[in-house]
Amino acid sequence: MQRKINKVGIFWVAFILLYTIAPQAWGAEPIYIALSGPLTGTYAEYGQNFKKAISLGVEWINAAGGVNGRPIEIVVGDSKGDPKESAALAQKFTSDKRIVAEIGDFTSTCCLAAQPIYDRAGMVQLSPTSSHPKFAPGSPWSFGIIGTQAGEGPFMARFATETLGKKKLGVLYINNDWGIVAKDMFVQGAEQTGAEIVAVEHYFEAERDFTGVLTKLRGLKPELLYICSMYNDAALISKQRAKLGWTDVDVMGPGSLYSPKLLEIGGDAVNGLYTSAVFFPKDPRPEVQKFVQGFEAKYQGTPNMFAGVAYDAINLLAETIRKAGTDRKAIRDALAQTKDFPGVTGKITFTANGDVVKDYRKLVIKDGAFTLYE
């Protein structure tokens, strides 16, 4: 009987040191990608999804054999949400001659920030969630995946004014690169409706207190207030706004509220809501369920659009990388004639300038819940 456990014993061992090896054995290193996020401070939520979800689509694609014989290993940097630390990241990662490209940052404006780093060093950035119009076009390496402000802001716009019927409307902005573009673009996209803009209002990154401008921003009536933040700061405003008492306003915002944390944070305040997301769990199609089952399964938590965003992100590297191997130059040029990728953000293809167009779902918090608007 001892005999038969120690054969059985040393088959295990055997089967576990292939597996942890069998990288390594298949005669190449791994293939090193870079993801550049905030892991910590005010956006951490989002940089956390970011990693949870490559994290997810590295295990899957080395457990099926790697990209052509090799493993994907990532390097990961936090940026903290600041445009310096994205800068110095990027200065890390390009002069790693390992690392083949990179993905990354969360925000629009370290995207900006790390920009000439990688454009001078000649590497690939793949931004699952910059959406400046300026981004991707201000690089030929630089790709962004989840569409830009110049298509939703003129969809919330119509959301707001064909859909909803509003037509006096009110704009509470984060003065910063992305929240400044995120305003012009709703804004012209509601003038073009006929829809009045009766007020435009922004507020500092540090600010917490948004007593006053909700004040300023009530006096003038608007019938739809859009908040241009992200979801912490929404959720403050939506709790100081319920404490003013100013409960007779529609209150919209982009696809940068669409997280667990607005609800967790927000509570009863935020219920009414209306934003947008390229990703929806409830989503029936395979490449969706899957994803959403292994990250459930993985992180007991359902994953939001950005965690589907990275998720792409990772996916689309490695399979141009199955197409192109792991020259920087090539990786770019083979991003480039991306068509129809089947990502879990919808298809992707990349415009000239190497943007996507994306379809936006409607959304409305209902119930303490995101729920597509009907």
The other form holds:
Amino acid sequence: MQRKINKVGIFWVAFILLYTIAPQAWGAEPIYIALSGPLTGTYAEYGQNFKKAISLGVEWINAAGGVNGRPIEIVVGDSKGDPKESAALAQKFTSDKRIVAEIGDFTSTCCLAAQPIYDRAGMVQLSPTSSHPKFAPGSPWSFGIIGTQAGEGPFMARFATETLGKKKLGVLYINNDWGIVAKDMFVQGAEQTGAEIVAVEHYFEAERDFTGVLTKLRGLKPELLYICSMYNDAALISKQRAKLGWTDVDVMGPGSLYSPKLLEIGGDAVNGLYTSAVFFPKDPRPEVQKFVQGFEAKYQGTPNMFAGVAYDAINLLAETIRKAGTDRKAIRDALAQTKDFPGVTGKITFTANGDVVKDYRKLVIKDGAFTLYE
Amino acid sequence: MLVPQLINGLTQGSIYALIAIGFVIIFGTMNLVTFAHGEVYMAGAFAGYFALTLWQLPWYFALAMGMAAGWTLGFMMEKVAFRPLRTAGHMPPLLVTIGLSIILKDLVVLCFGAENRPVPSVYDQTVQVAGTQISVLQILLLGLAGFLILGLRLLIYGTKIGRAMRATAQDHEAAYAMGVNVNRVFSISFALASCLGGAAGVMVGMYYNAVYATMGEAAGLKGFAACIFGGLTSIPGAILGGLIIGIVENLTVQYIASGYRDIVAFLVMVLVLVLRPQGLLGRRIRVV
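Would you mind generating the form predicted together with the partner chain now that we have the form predicted on its own?
Below is the entire complex, every chain and molecule, led by the chain shown above.
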């Protein structure tokens, strides 16, 4: 009896050992990269896009032999879009010795809250989406690859005034770090072209009633309304604008509005809305098409710009680690030297601050779809 | 832009009024303040949302669904949470309502997520009235609120259960001695209040095109404020309080800035209460 039990025991030990070793069939310790993003909450769609695109990128990198013979593994943390959470995650990631670099967070506010912690610990904080002009220059360890509002604001202002010929502009912005900067950059750019800013109004996060502020803006008669917000707010604003019957105005917003959800939530009310994008899935470049097709095959949906920049972030990091090894400092130094990295959202070359300068595409919503504005 | 803002304010205020009336009914009959009323409103909004999107029903069915959901939830809450605590004093039921509010909110987050759910537009048309463009939906919502309030009045002053409610509100022990089934009155009062809350939820969902798990927090607070503002036990007071808060908010957006709407609305309320502690239409409470 005793003997029999021992045999069964040995079998189980062998079984368990086999199971724990099997995923590491590589024989090499993985390289751990952290991801901080809003997987739940208001910005969940963006966070999920990060996760999907990065999983796809990691899958391909590992299938092609990993980085210097070692697989990449992602340690995922949910920041819920809350700066308190992103700072707590930063503490957790930087104190984990296995983690070599971090990707995230999504909102500029979350990135800025976590920045001092990555800075003190000396770990790369590569945000796919932070477009706040103060983010990347704020620390030598912070990098942003989506371009900043300092580039996009004036570009959109020229789109409004020179391309569309609008002379009286109104601005509605969300009152947070990002919204204030997006508004300031647009207003500055517009004033340089000689356009008149007739109204600047704000709203607070989590506001759902825009009828009052829209009624006020309407009374000031702008020819174009620039909305600095995320897609979900912009969709509500557009619907409530339609409900109030305010039709003699064009609506425009930065690339944050470029999401299929805007079309889904906004319906007919977002037709004619102008926006911009650094990533367009119909781009014929081979790296873009490879990514789009792989993403569609795996997730049954077209990737958006946010998936695109997240995919670029993981590939850029993998490429950097391939060159520099896994030392946190060496990764930073190599990353700062990046030049003409062929991303799906355009070529990536960091400025001295750790920012990139992007090419924007002008888009307009026609018959419920984003189309290139010509 | 004064007239459109007044209409925005009236629409919003009429929704506050419906919530406030719920507080008045519950406080009036049961002498109980509930902090779960905002969540009942949220539950009603979700019921209406599912009716509009999943089952593609017309808006009046969605409204009925929201009211039914509110009624059921209110009825159950009274049975399960308040009846056993009838003799436990003031604090325990109050704490139970706080607990219920957290449970309901988190349940919805767990089941349906924390994000905004888009509600399809019901009426996107506008009409021209005396040179001002007015949204058809706003007229509809104002009409609905008026209709519900009228119905409530008929119920309270024209039916047997209404009379029983008024008797219980005056003195529930005396009412009990006169043969009023006080337990039934409590159940129905709570359910009725919750039903109006559910209706308000559906209406606000249609108005702003969004429902979400935490929508009850601010709305519950505003409704409670409107109820105190109006005098705690006065239904006309609650209506007046709701409308004033709604209008003040929208005028603040027009003449100051969007961010100040709540500050000014509550400031006006505090001022009125300092000058008239019993509220706009409340009676001065005699302290023996």
